[in-house]
Structures are given as C-alpha cells and as structure tokens.
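Presented as structure tokens, the chain that follows is alone, the form predicted on its own.
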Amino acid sequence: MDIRTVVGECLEMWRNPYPYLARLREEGERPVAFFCSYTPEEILHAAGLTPVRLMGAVRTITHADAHLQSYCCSLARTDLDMALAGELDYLEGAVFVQTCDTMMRLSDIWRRNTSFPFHGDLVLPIRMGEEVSLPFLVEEIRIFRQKVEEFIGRSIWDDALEESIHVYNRNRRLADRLYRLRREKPGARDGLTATACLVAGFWMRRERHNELLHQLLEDAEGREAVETDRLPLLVSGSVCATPDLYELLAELDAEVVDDDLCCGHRYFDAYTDESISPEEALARRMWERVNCPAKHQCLENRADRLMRQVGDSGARGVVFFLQSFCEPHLFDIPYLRNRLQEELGVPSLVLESELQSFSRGQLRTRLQAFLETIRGV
C-alpha cells in the first residue's frame, strides 16, 4: 500500500473509527476499550486482547442523558450513547481509569446499565510521582492483571506480558522519531498526516501500528526538507476526536509543530524499563511520565515543560484546544497563558468543544482571527 493510501486511511480513521472497530470482531481480534492513557494496554495485549481508544463522536444525545448531566464533557457522554444505543457491542468491554469525576461515575453508570462481559477499573494515586504513590500503583497494576487473568480464564505470563513491553516500546520510539522529524525536516511530514497517522494507532493491533509508523518514516526520511512560511504552532490539550483543527489550520497556512495532547505527544511520553519485573515497570512508567491536570503536581513543573516545547519547535503561537466543562484543563489555563506571555512573549488561543455540537464554522472564524492577529494583519 503507497503512502498517499496509508495517510488517507488513517485521516477516515480519525473522522469515524467505529466502522474500523466493527471490522476488528470480524477479523476475530477481542477489542476492549478504553478512554484514558494511563491505561496499561501492555497487559490487555498480552492478554490476547486488542486496546482500543473511544474518543467520542459529532453526535446529538439519544440516551445518555438519562444518566449523565449535560455538563460533563461530550467525550464521555457521547461514548456512553453509543454504547446504550447497541453501537458498541462489538467490544469485549472496558477499561476506567479513576482521573476525573465525569470517569469515575462513568465507570458506574457503565456497569450498572450496558452488558459487556469484562468491566475493568484502575484505581490511580491523586500525587503521582511521589514515593508514597508507588507501591499502590504497583499493587493496583497488580489487581488489574489478575481481574484480566479471571476474564480471559488463564495466567499472563511475565514472557508475554514483557515482550508487550517491548512492542509498546517501539512504539514510543517510532511515534518519537515521526515528532522529531517534523521538526528537523520541515515538509518532510505535516502536523495533519503525521498526527493522524499516530492517532490511528488506537483502533488497531499495537504490530501493525509499528509497521505502519515505519512505513511512514522511511518515506519521510527519504524526502527532501522544504522551506515553509506556513505558521507554526503548539496545540495543547486532552483530545482531539477529529481531524478538525488540524484540517482547519493547513486551510489557514498554519502549521501544528508540536503538540501537548493525550492523544499525541502525552500519550508515548516515557519508556517502561524491560530490565525490571513488568508490574513494577508498567507502575513506574505511570508514575514518572508526564501527568494529567487530573492527577496532583507541581504546576510549575508542567508548565515547564509546555515552555520547553515551545521553544524547542519554534511555535509561534499555542491553541489550547479543551472540552467544554474539562475543570481539570480549564484550572491550570490562566497560570499556563501568563507563563506563556511573560517569558516567551508567545500569545495563546483557548477553544472549547462539544462533539454533540460542534460547529466547524466558528472554530474557523476564531482560528483565522488568532492567526492574523500573530502575524500582525
């Protein structure tokens, strides 16, 4: 298959996954979902099962109101439709990962009115990187490989679950280099082609994700550098569940050079040890990566790392691109713009959406008036 087919594919992938998640069953893969990264899709995979991400969709609500208020976010309310609708009965079920209020009660309302045969909670510390937290982490990363265990009916053996690891691993590294090179070889491969390349990784098996990710580097790698007075760009944030802003900004002669999304650069932050025991390991990679707004830090810590990010790609201006009603995102907002103006002098952009309605129309008017105000128009 030719780049040009990959790349295509890959962008339907991210407008409307369902479909290709529907095709997984068929092809006789376990797919089991869930919606957050701190979720250890090493043990699931070693377990025979496929992880994949729901992300939502641009729906109006048919049932989930009856269980969810109409101020949680749209990712989780429009999950939950889908699958109280039967759109979701491919799956084996589900992963919840205990982060903010909306997925904890999530979780609950999941269980109590859907059908699937596994339900699978992780329960993570509120002070992530402290010494405190890891042997609960630890022992919570237990509990979940032995509830698997239970589901699938046999062990998971530590050779198995390692060599998970180990394709995860490539993984990181692969999605690594494709950021990287965004950076060091202009034209050689665009924010939109390259974020949805990364992103369709969450809807299929983990080997064929690396294959795909490879491909697409040795085409780029191939390529020449080419000069670009396209806008660059930062965008921040938890999810992205369509290609929309990207596609919005290549429209605008923007470019996205980097990002700071769960879906993107957060999600294959940090490596897990192959030289320790795997419980242990996978803990630990939680533990140290880069946390969530819904997990207790030091602030001044991720908004150093934002500041670095921007300053390593050169990125003119950041859109913080949040779901309405996110508290966790919208808290750290104000001190992250301040930071952002102060030191660097680098204006910021805050757009928030909701999947069930979403308007194409206005996220383009507030985007070209950013961008001209950047460039002084």
Contents of the next structure:
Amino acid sequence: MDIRTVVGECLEMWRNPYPYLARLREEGERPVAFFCSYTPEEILHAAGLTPVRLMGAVRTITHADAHLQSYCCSLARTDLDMALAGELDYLEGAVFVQTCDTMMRLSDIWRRNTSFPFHGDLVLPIRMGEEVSLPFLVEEIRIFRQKVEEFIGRSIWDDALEESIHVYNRNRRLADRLYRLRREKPGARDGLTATACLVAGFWMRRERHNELLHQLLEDAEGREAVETDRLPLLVSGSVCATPDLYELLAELDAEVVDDDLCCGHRYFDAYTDESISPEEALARRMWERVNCPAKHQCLENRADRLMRQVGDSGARGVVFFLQSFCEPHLFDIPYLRNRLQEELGVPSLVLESELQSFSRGQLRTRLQAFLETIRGV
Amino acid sequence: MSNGDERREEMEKEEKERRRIKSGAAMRELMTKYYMEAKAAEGTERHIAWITSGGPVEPLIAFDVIPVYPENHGAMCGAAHMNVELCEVAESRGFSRDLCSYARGDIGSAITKGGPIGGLPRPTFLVACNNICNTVFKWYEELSRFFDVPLFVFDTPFVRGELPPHHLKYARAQMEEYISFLERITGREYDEAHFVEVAARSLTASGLWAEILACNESRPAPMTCFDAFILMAPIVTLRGTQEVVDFYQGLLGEMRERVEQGIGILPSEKYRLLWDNIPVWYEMRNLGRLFMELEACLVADTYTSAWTFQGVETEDPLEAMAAIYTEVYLNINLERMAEKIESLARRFEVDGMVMHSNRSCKPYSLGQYDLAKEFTRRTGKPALIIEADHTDSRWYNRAEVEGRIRDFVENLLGQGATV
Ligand code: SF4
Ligand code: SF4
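Can you return the structure of this protein in the form predicted together with its partner chain rather than the form predicted on its own?
What follows is the entire complex, opening with the chain shown before.
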C-alpha cells in the first residue's frame, strides 16, 4: 500500500474505528477491549488475544443513562452505551484498570450488565514511583496474568510474554522516532497524520502496526525538511476520540509539535526492561512512566515534565483537551496553567469534550480566538 | 387566644421537648472546644494535620497532633449555606465547577479564610487516604502546594470481594511509613503501647456508635439519620480520644432510654426509610421537615455506618488498622455494597430507600442505579433516586426533589409498606 493510502486509512480509523474492530474478528482475531494506557497489553497479546482500545464515540446515549448519571465522563457513557446496545459483541471482553473513580465503578456496572466471556480488573496503586507500591503492583500483574490464563485455558509461557514485550517495546521505539522526527524535520510528517498513525495502532495487532510505523518512518526520513510558519502548539489531556481537534488546528494553520495525551506521548513513554522477569518488568514500566493525573507522583513529576516538553518542542501555546467531569485532569488545570504562564510565558486554552453533544463549530471558534491571541492579531 | 389553644400549644411544646435529643448540646460543646483548640494551636509548636474523613487518624492522636477535617468543615459550611461562595472563589482560580464541592469549598476557604468559623487553622502537614475516593489526593496535592507543607498519601487500592493479602501487605507497609513520617515531623518516638491505647479507644467509640445506630432498629426510631449525620461529627474528627468515648457513652444511654420509653424522634412514624449517600447539607432542615410531615422516618443510612469499624483479629495493631481502613464502604465493589444495603434494610425493617445521587461524589454515586435495582430485587422494596450535590446548592431543584419524595412516600402504601 502506498503511504498516502495508509495514512488515509489511519485517519478513517480514528474517525470511526468500530467497523475495523468488527472486521478484526472476521479475520480471526480475538479482540479484548481496554480503556486505559496502563493496561498491560503484552499479557493479552501473549495470550493470543488482540488488545483494542475503546476511546468513546460521538453518539446519542440511549442505554447507558439507565446506569450512569449525566455527570459522568462521556468516555464511560458512550463506551458503555455501545456495549449495552450490542454493538461491541465481537469483543471477547474488556479490561478495567483502576485509574479514576469512574473507571472503578464502571467495571462493576459493565460486568453486571453485559455478558462478554472475559472481564479483567487491574487495581493499580496511586503511589507510583515509590518503593512501597512496587510489590503490590507486581502481584496485581501476576494475578492478572493468571486470570487471562484461566480464560484462555492454558498458561502463557514466559518466552511468549517476553516476545510480546519485545514487540511492544519496538512499537514504542518507532513511535518515539516518529515524534522526534516531527520535531527535527518539520514538514516531513505533520501532527495530524502522525497522531492518526499512532492512534490507529489501538485497533490492530501490534506487529502490523510496527510495519505501518516503519513504512511511515521510511517515507518521512526520505523527505526534505520544509520550513513552515505554522504556529507550534502542544496538546495535553486524556484522549481524542476523533481527529477533529487536530484537523481544526491544521485548518487554522497551527501545528501540534508534541503532546501530553494518553493516546499519544504518554502511551508510549518508557520501555519494559527485557532483562528481568516479565511481570516485574511490566510493573516497573507502569510505575516509572510519566504518570497520568489519576496517579500521585512518579519519578518525574507530571508538571515538570510538561514544562520540559513545552520548552523542548518550542510550542507557543498549550491546548488542554479534556473530558467534561474528568476529575483527575480538571484538578491539575489551574496549577499547570499557572506554571506554563509564569515560568514559560506560554498561554493555554482549556477545552472540554462531551461526545454526546459534540460541536465542531464551537470548537473551531474557541481555537480560532486562542490562536489569534497568541499571534497577537 | 383561647385557653384551650394555649394549653394545646403548651402540650405541643412539652411533647417536642420530650422528643428532642438532649446530647446534642454536649456534642456542640465538644465540637466547639475542639475547633477552638485547633484554631488556637495555629502558629504554635503543636502540629496540625489536615486529614481526609476516611484516613487513619489514630497515629495522629498518638503523636499528639491535632487532626483537622476539611470534609467536616465543608459540611459545616454547607449547612450554614456558605459553601457556594467559597466554591466560587476556587472557580475564579480555574477550578472546574464539576469538581467535588467539598474540595472546591475547602480550597476557597484556604484562600479567603471564609466560612462560619473563619477558616481552618493552617496545617503543618497533610494526610490523604483514598479509601473514600481518588478526588482527595488530587485535592490534597493542591493543598500541599498552596500551604507548601508535606503530604502523606495513604493508598488503599480498591477491593473486589475478599481483602486480598497483597492489599493488606501494602497498607501495612504504609502504616509503618506513616509512623516514620510522623516521627520525622514531630520529632517524637513511636510508642506502641500508647498507639494501642488510642486504637482501642477508637474501636470502643466506633463500637458505641454502632450500638447507638442500632437503637434505631426499634419502633418508633429514637432518631433519624439526619440526627446521626450531626451526631457523627465526634466519631469522624476525634475518635481515639477519651472525650469521644465519654460522649458516645452518654448518647447511647440517652438512646436506650428513649427506646425503653418509646420516645420516637417523629411525632408519628408511619414509614421507615433507608438513606444512601452524603447528606444534602444545605437542605437538611427542609428535608427533615418534609419527611416528618410525610411521617417517614429515615432510620438508617449507608454514610454514618461507615464509621462502625469492626475489630480485626490480629495481634498486630498496625495491621488491624491497615485492614480496617482498606475495607471501608466506598472502597468495595457494588456486590459488597448491595449486601450491606440489604442487611441494613433487613435489620432496620425499612419500607424503601432514598438515594441521593450526589454530583460531587462519583465513587458514592456511580453505580446507584444498579444498586437501586438490586435493592428492590433483594428486598422487594422500592428505591428513589434524587439528584443533588452535598454542598453546592446551585445544582439543587427543591421543588422537583420534594415533589418526587412526596410521590414516592405516598406510593409506599400501595407497595406493601407495613404500617
Ligand atoms: S476521562 Fe477522566 S473520568 Fe473519564 S475515564 Fe478517563 S480519567 Fe476517568
Ligand atoms: S468525592 Fe466524595 S468521598 Fe471524595 S471528598 Fe468528595 S464527597 Fe468525599
């Protein structure tokens, strides 16, 4: 496939991954859904299952309202709605990682009201990066592995798991290269298509995604850098269920030079150590990686990390893109915005998304106004 | 006014006085003294720690630290109808209106020293335990930045089913860390014997509290859970001290007497209801009046019973505390919550349940729709869900809520309520 077709397909997937997921099943894969970037996908992968990510959908809620209040984030609501409507029946099940209070309760609600063959829970500590929590995390991973083994009816061999860890590490290396390239060779691959190609990996087997990223990198590396006068921005937040934000920014002549998204840079941060036992290695990676706001601490404080990223990428503004009602993210906003302004003089904009009442027009107006203030027009 | 009217009024007054809970005064005294002492300690050598309501307070008491509870203060601000303005202060600093209103109000009060008692005394350190929610550690991170003081996070991962051993180990390890943290901050040494004493008093108080709540099993109920919401302040804030044990001994005596003499809290108790979630603090009076008028007594609730810790069979006091604090009501899965609700419903022989869907509190509220259904399935009794927020009255629609409560109670008869 030529690169334009590949990129086009990734964009299409980002807009609506669900037909692709259904097709995965037809192709003989056994998809298991996950929501959170802390999921140890390697274990599922090694078990012959295909982890796929649910990131919400733009839709009207019909079934989930009987189970979730309206003050719950739209990721939880729309994902549950699809499941209850029977639109996700091709899934083997889902894995719930405890990050926020919403996910913690959603797991029970999901389990009680659906009948997928597999239901996985992973309870994470919130104290990441501190000695005291590591043994707990290793044990959770071990129990999770057991649960998956029970489900597939056989054990997952260590060498299979090591192989999967290798595949995922390779994926992270490729993603990292893609991000670096965006910075070092502007114009070779823009933020919209690079992110689309990264996100598309959530809906295919990792090996295939590695090939795809490889092809993309080869293409981009062969291109010349082009100077652009697009306004450099950084996007921070949870997940972008659709490419709209990125598309609008591109239309408005801005370029996303880096991100702090859990479907972006935070997803592939840190590698799994291939020289120690796989369970401990998986635990350690989660424990060391840049933390999500639902976690306390970590080796590098999230705010410091964001300052560094903004400084390094040369972003002149930060767009926070969050889900309405998302407490962990919303709590950090005042502090992060203050630090950006005071330390770096970088202005920021907060956008909240509610997928059940998504309006591209409104988004555009707010972005336009923000870009105008930065440009000083 | 005719003589007859006067006499009737006189009798009504007497009757009201007879029904009034007398220990309320002792409690107000206790709480006033506590807040005065805490405020007086500001800026002195004494350490003041802000701690979450579900946090292990016993080590603080053992180290002679004054514990201060922003949630209790938040309830107070809510009841005094002052929390909205405090929330607005936080909102003007960029905190979203969708964050828990205890947190918003507390941040607002930290900034302006606002509220009925002129704000809380400045902490010298902070303790956050996420057994009630994950909001608290985000909130306390903010406090820690604001006051520039250390924060200890006591992490109690969510429990599904039985308490797994690695959870207990993790909590136990943090208990030790907590103790070392306190040694470092206060410059004192850990005295296990003293700690055990404090823990024992805490368990005694919580046992008394459980007995007090159990008095409501009788008909008529000697108090409503709205009274319990107020009377629980000492168990939340001061458990581990002797004063609290004394106070609850007194209260238990009063409750038993009421039971013996058949003194109910309502003039007439026709229905018995279970309440779920944190009170709607700014509406307690109105809702109390409404339930009284409807002759419906809120005899039990899931909130106040969260402070009835069961003793744990172990020689190791730190482990016992670790286990208690990990398995609190909000930190368990829906099935276990349903069991607790069902057991309350049976013990207190309720005719139905009123659930406060509390916009502020996701761990308490998400899942209520399923719990309501489960409650009805298990007990055959109806459940009502009302929408509100515990201290942000801007989300509250009184007419609608009261109308729904009225309809609900009026329909109870048709649904097999035993009158
Ligand atoms: S968007 Fe926020 S509230 Fe929703 S699931 Fe993610 S972390 Fe939780
Ligand atoms: S979210 Fe709920 S448990 Fe947490 S502080 Fe607010 S009211 Fe309390």
